[in-house]
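To begin, one chain is listed below as structure tokens, in the form predicted on its own.
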Amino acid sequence: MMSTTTVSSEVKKVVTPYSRTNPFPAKVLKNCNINGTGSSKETRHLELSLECSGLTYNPGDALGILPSNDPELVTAILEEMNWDGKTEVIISKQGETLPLLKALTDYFEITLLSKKILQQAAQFTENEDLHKLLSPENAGQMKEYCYGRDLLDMLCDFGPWSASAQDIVSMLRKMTARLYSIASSITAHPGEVHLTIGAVRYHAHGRDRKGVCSVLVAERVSEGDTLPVFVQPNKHFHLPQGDKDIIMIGPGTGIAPFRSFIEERAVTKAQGRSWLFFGDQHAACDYLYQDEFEQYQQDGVLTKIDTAFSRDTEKKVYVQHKMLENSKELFEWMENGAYFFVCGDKSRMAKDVHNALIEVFEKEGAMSREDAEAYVNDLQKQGRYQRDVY
């Protein structure tokens, strides 16, 4: 409930901050390509504004955003079912209701698929298959076909269905926020936000499959637009306090979290040495921030800098493989109490910058493995070791 505040025989409103169930519109100041010509991937550089929002920002923290789904995907649905999308639903338990269209467009997931929505689905189709990939003895071909398939597979796969559109959709999860690494800092720029997305495209079971936000955002949003944002903490991953040394590992987008690491020191003239690690796939065209982060170098803000670009030699060569090639010098970073973070793929990079940094210290520190592993997690235990990782 919205409280209120007697000042001077006035009543003033207190305004509820902006959250994420109460996001706000951030309009798109900036929307650019920043792969070169010439490479397989797409990532947008986005600027928003947070102008008369209230809201802020720590380095290390994340940005959600509320996507709408892609309106290609919602028509094919509506055309499969030969549903109308005027028809009102109900969204909710308080008898909210929407225009079909708007709400698969903007309210509910329509992407992903779970066990609990073939298992609700099963009631209204006969069809042989879906009963048969429920049973317990194919819990793992179940699993295996909702990974990368969404609402629209299974509305064709498994017809004909006596469901009307209320009994579909009643079975659909809210839309969930997406949440990406800040890539600014807020003293760096008052009153933006900036992130770094790689638009997730890929083709699969058939069809051609789009991220639900990073498309999104790569194909459907102009500068003039807004985006409903939130802000979200990230209690776990922040620059430490006074001027210690810092490691970065961000191959990748993973980069984002630490250009607003390294703008921030930049403005606050922090003494401690920095050493940042990126990785792509060619140097020509997968760069990000190339020309920044060089003349962050040459400004002293960045003491060093070291690149692996996987598709550029015979052999790939990656993130962890540059850590053991420079292994005694992370160590004494390390020995001398530097702050390791890491930020990316959570799958492989992460695990694979993990076991390497174990390597480091049990190659230098002369230790067992055992001992070398112990070592790591008490860095984690102390906050030394932090990782943002998805």
Ligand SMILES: Cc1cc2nc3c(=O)[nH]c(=O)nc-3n(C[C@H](O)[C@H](O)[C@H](O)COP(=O)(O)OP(=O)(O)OC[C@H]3O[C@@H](n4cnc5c(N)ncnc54)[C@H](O)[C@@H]3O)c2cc1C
Given for the second form:
Amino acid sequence: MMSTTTVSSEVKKVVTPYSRTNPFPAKVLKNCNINGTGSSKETRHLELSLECSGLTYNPGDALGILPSNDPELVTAILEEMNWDGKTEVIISKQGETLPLLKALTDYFEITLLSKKILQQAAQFTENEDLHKLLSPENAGQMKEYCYGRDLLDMLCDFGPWSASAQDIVSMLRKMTARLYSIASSITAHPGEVHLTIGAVRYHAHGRDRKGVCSVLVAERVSEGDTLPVFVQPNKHFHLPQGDKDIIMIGPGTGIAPFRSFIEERAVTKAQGRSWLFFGDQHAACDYLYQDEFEQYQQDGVLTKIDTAFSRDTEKKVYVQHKMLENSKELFEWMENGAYFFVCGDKSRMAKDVHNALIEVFEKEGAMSREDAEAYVNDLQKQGRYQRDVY
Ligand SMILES: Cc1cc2nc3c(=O)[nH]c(=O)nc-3n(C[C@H](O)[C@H](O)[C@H](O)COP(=O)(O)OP(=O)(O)OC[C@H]3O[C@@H](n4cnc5c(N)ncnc54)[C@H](O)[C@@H]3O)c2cc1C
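Shown: the form predicted on its own; wanted: the form predicted in complex with the ligand:
Starting with the chain above, the whole complex follows.
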């Protein structure tokens, strides 16, 4: 299928055969951990080649990666069920088939459980615990059971099973692509796309768990390998014209699109001022792209940087505290027409930053809470307050 991408800044049309349904096998050019020694995190800086794909992107767009599952988890499922990985299974309504090993590795989500999966599975087992869990009065426990558990847990916990491999895979959801905010400017790196990926690892219910895509990148992808990718344009998150000021709030992996913004502004020699707020745990090991951003500041591409390292001080300091410390200047920039961007954690950071922005207007603009909220809503409507949060 041919898809057409319109690149808004220069209005150039790019025709590429690659899309979400037909991803491009992008070669890995570089894959390294950008956290230093002593960090509790692992963040991968990934560089991919888009050569010969016809794919392009704008700062603010995302890249989709279609991942594959952890082979150790797939093997554990095959062993638990005594299944032969070579058995052909039907994977779609159209009757396409794949060997079970490949289907579990590349085609299905095996790390997600849902009520629907448990309900369907219940017809293949007499296990009382599962039937109890599914009764309406246990809805809360059912939800709790699914959180942090995967297909292997269900198969281990609720046997013995009278299900074939086909019965089980027919319940599974097709693997979904993971999106990553693009961390490069294609003008600065022709034919390339860079990403900033935080490895998701946690321990739950007696096992170490790994995020499918982020840990694939962290543990099993090397230079020269390929990853299936597509560009996901984001028309709600983009740089304004060159002479406008921008304020960027990007703690953790939220920094990604702002590396793209700054690279783009450096090559296009944009005139507007730019102010970056970055935050993470420790300055010594978690300041992502520190050298690059400090160089941009020295070169005058980046006007200001404010950082918040929450674990370096007794009292935790986050980006929203830095905004409030700089409220007078932030208000002046906004009054002067600056654009305000937020990227990163949706559950807490984005809310705290939103509230801090309202507080800045309340305090410096002598507005009531209601007026400040209305002002911030209006900024959103005007496209001067844009968020890329997840
Ligand atoms: C528009 C957009 C842009 C994004 N940009 C970036 C980016 O630039 N960088 C980046 O790193 N990510 C980004 N993400 C997030 C990214 O898409 C993935 O969601 C992330 O990498 C995790 O995917 P995964 O396959 O590794 O983990 P998955 O296999 O999808 O597992 C993640 C899931 O594990 C579960 N989980 C996590 N921790 C725990 C816990 N402690 N206990 C129980 N369950 C838990 C949660 O249900 C969580 O949803 C972005 C997302 C969106 C939508």
